[in-house]
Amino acid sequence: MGIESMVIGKDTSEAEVKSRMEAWQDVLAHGGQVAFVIEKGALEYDTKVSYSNDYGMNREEIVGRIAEAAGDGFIVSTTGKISRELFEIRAARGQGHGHDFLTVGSMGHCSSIALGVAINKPSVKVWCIDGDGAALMHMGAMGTVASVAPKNMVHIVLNNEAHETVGGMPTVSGNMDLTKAAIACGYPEAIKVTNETELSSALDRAKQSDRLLFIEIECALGSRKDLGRPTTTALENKNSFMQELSKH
């Protein structure tokens, strides 16, 4: 891409990176552009940073629950964590991952991408699983999927009020009420979850519903620390995600 770049190990001084800002400034000085590639574990901070939320479930076994409500319908979910966990969840239970498509490296794409299908398949149930961090970095999908409505499609976010996949940063869902945001761009129903009975009872409703639905469910922080990463690579996700939806 023609990009002046620098790599910074642990090893690299304040004086280079100075010196390499310098030697740029010609570079910049016509509208260039340059590059500081970080390595992990190259920088340090003296404070330690703990990230927490005062929400009771565990997003796996909400994933899990979500896997199983869902049935023979297709799930679409977010990058990151989320994605990781409902893999594992499949390998797991000795189940194939035909029905789901991973949104890897595409944050905040998997409710248009759930649209997309559920418009074009009417004929199976889509269950989108996006993160609240996800959401609202494309916050304006939820009111095209909304103005579409497509009656075969639940759009879950899972809201631990983080970017918990990149370390565990807050997002600003928790001065806000995603479900209520959900109605005034028009979403015909949107629920909250807070707790098992209500996970149940949202989880029942999603599968008996004849229209779009809506539903944010509160969650912990945290996973487990052996968490794994899928084992096919994008393309077969993809290919085989398509080749199960074309039997419909």
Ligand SMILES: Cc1ncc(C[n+]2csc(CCOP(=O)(O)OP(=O)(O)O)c2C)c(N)n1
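Positions refer to the first chain, counted from 1. In this text, all values refer to a predicted model and were calculated from it rather than measured experimentally. We call the rigid core the largest set of C-alpha positions that still match within 1.5 Å between the two forms. Compared with the form predicted in complex with the ligand:
- Relative to the superposed core, G32 undergoes a Cα shift of 2 Å or more between the two forms.
- Relative to the superposed core, K18 undergoes a C-alpha shift of no less than 2 Å between the two forms.
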The other form holds:
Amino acid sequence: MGIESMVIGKDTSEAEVKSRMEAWQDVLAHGGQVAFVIEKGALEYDTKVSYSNDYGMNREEIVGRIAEAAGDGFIVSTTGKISRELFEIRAARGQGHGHDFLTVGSMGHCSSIALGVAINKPSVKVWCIDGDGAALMHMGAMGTVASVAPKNMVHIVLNNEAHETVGGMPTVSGNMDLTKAAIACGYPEAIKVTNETELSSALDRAKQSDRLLFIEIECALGSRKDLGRPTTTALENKNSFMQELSKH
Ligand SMILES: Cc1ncc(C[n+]2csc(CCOP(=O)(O)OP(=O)(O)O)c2C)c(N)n1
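Pass me the form predicted in complex with the ligand as well; I've looked at the form predicted on its own already.
Below is the whole assembly, all chains and molecules, this chain first.
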């Protein structure tokens, strides 16, 4: 792409950055682009930033509950730790991964992918597990999902009011009402879950429901320190998901 770059690591000095900036003046003066690539741990702050919300339910436990409720259904999960947690839950339970599509990288697109599956496989139930940041990133998808309103789809948003996967920076979902937004978009039914009891009844409702359902679940920030990453490639995941779907 013709973009000059410099990797900044732990040992890079300020002088090195400064001299590279000077060397790049000519590129910038001619409308060119330059990039710094910052390695993990390269930057430090004196003040520790910590994010929090007021919610109590743990995201990984909620994902586990949804996987249990989904049973033989198919799950399309969003980018980030939600999919990583789902992958590890399946492994811990000795289950395969063929009923899960992990939307690696494509933040905001899992409800659109779930919609495509739901339209084309009306005999299976499709459970979409979204994040608030991802849902907000491509919120237009909610209007599309609601306008099609597949009877066999459940759209769940785990709302921790943050981009937890990448550090916990707040989203704007704390200033708005996603459940009301879903109704305004045209979802025929939308439920907000704030505690364990409501979670159980919402998941029961989702199992029985024969119309498009939206569920927003308030959840705490944080995740396991030792949370791993899927051990299968995205291509393997897609192929096994399609193979399982083709049986229906
Ligand atoms: C277009 C795009 N921007 C940024 C990212 C990096 N990214 C991966 S997960 C994530 C945060 C997702 O936040 P949310 O959907 O709220 O889920 P949470 O991590 O809080 O569970 C970000 C910013 C990405 N994958 N794609």
